[in-house]
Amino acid sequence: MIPFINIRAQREAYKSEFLQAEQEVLDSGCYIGGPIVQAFETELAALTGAKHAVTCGSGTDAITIALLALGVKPGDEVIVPDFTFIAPAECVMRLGGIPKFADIDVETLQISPESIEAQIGPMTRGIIAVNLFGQCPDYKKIKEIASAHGLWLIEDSAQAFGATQNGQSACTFGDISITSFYPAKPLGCYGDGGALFTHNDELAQKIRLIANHGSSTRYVHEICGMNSRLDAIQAAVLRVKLRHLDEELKKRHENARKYDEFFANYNAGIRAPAGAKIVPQKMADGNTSTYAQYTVLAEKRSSFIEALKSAEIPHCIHYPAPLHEQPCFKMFAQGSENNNAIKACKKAVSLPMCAFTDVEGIVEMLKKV
């Protein structure tokens, strides 16, 4: 069976390097935090050009993280998008807020501005946009809205570490922009992990002591704060695959390439019968993406599944219903009205793609269905 992202193969690409870091923590004796830690918080940094990076447990941690950081109280109202994981709006639910949906663009799947701007009411107080499947949505204008409203906006980066917009990196649009080292993201490690990224000293430092206990000096808690934090084996992991990302990013790109390639002749007619089109997820002019999923919107999903299946291709549906139809969040009553996201609930399926997945292999397989 084809993997849906071939984990495996990258471990034994870079396996003499694993071996090589992992072992020099074991080593150490130093587990969590440290000089690798630390070194790893440079470098994505540095990358990024953001001017602090501070690592923790998660992605969904760092959300939290971000939002505490942000001030958010009960009977706050967040603007989340309605078509994504549930992370942001879960987040927000948990400290008492109110998750508020907003709808998302109709091609690129990326929220969006104009719906942004609806859901603003006298209790909003902040933004959550998603970089959705590896591309930014339009920052410009989120920018200009959440500024034009006395709004802080946080970017939620989990799944487009490396990826621009406009020559500007992700993880350096928001008051607050985090990431995720969840394995199947393309940075990922061997468990979980994080990182928040900002440029304000002041909310920098109220990161590192909200991740940390509240704590800057051991024992002295300054805050009530949380307990999350990087291990530094998997900081070590990340390290290495930190060198091979760009190189993993132009596989990606040219993966993307060759289903695109494909499914422009699957829609002109080659493949496709009547009605039956299947649509790649549209990269935005000034994009680029880390293609953390290959998303296609088919009018006919059900069919293409099957055909998947006989060609044992695996496929994931991201995602099977918007967030406003969750039985955790239909108390808020709110978000029945986003048809673009409750029809990209109803087409979209997600193929294999890493930066080692055969999508030739994949494409030759599709054409003999």
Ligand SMILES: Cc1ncc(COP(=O)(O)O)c(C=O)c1O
Given for the second form:
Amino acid sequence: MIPFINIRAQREAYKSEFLQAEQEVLDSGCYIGGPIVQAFETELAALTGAKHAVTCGSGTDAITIALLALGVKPGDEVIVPDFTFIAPAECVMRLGGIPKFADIDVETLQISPESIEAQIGPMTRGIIAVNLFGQCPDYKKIKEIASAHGLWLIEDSAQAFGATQNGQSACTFGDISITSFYPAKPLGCYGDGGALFTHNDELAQKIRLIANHGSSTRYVHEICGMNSRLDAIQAAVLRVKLRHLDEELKKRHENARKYDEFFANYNAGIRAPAGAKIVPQKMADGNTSTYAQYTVLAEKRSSFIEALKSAEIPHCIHYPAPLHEQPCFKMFAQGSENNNAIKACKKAVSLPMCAFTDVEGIVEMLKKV
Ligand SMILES: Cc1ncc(COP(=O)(O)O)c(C=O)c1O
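To complete the pair, please output the form predicted in complex with this ligand; the form predicted on its own was given just before.
The complete assembly is shown below, putting the previous chain first.
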């Protein structure tokens, strides 16, 4: 069976580099924080152009830390996309805040600025925008809305480390931006990991404090924080992968082009049965994507999935339900008439995608079914 994401092939490709980097950490006696984590943070900041990069325990922790640093209080409303992974809304609710669900653009599948504006009320404090499947939403418009209404912006770039919008790097659009190093992400480690980015010195200081038990001097706890730190061994793995990120992103782009070409012909009627149109997520002008997912909207999803199964091509559904329909958010669902998010949940299918995916082979198999 073709792997959905071929992490094992990636390990094989850089194995000697990984073994050396891992051994150095194991021999160092320094397993949490320390010089390797510091060096990785410096590299993250340099690569994105963010003034500060602070690592932490996961992407979910990063969102929680960002919300705490921005001072979210019980009852505060925070606007999140309705069509995404649960983490942004979950973190808001965990701190007693109220997630308000905004709809998405029907083609790019990114949070819609118009829908954000429609959700703003007297209790709104901020926006969490997600770079869904690896490309950015319209940050020019979102930032204009945020500043017109005095709201802060968190950029959730869990899926998009390495993406750009009009030449600007992802992870630099928010007051605080975050990413995830979950193993399946475009830049993933061998466990959980995450990072926060900001240009603001004061926020950077708060972030470091919160992530380390509210402490900057040992056993002095200025605020009540949490334990969220990156292991040195994960930083070592990530530093190896960072060296190969550019070439991997190029391969991801080539793979996406091969899928795009196949589906353009498919839609021209060569293979598609009537009404079975398949439309890939649209790349907005000015964006480059990490293709964390290559996701299509299939008009007749169940028959497309049957075709994938018969060709033994794995798939995932990102995401089967809009967040406002999740049992844990039902009490916040009112006012979430998000038709585009609802439609996307019925049609979305993600196909195998990484730098080591043989998309030509997949396309050949698809042509036979
Ligand atoms: C958009 C988004 N935000 C946040 C997260 C959470 O990241 P983590 O799994 O590292 O906690 C994910 C992970 O899948 C994600 O896709």
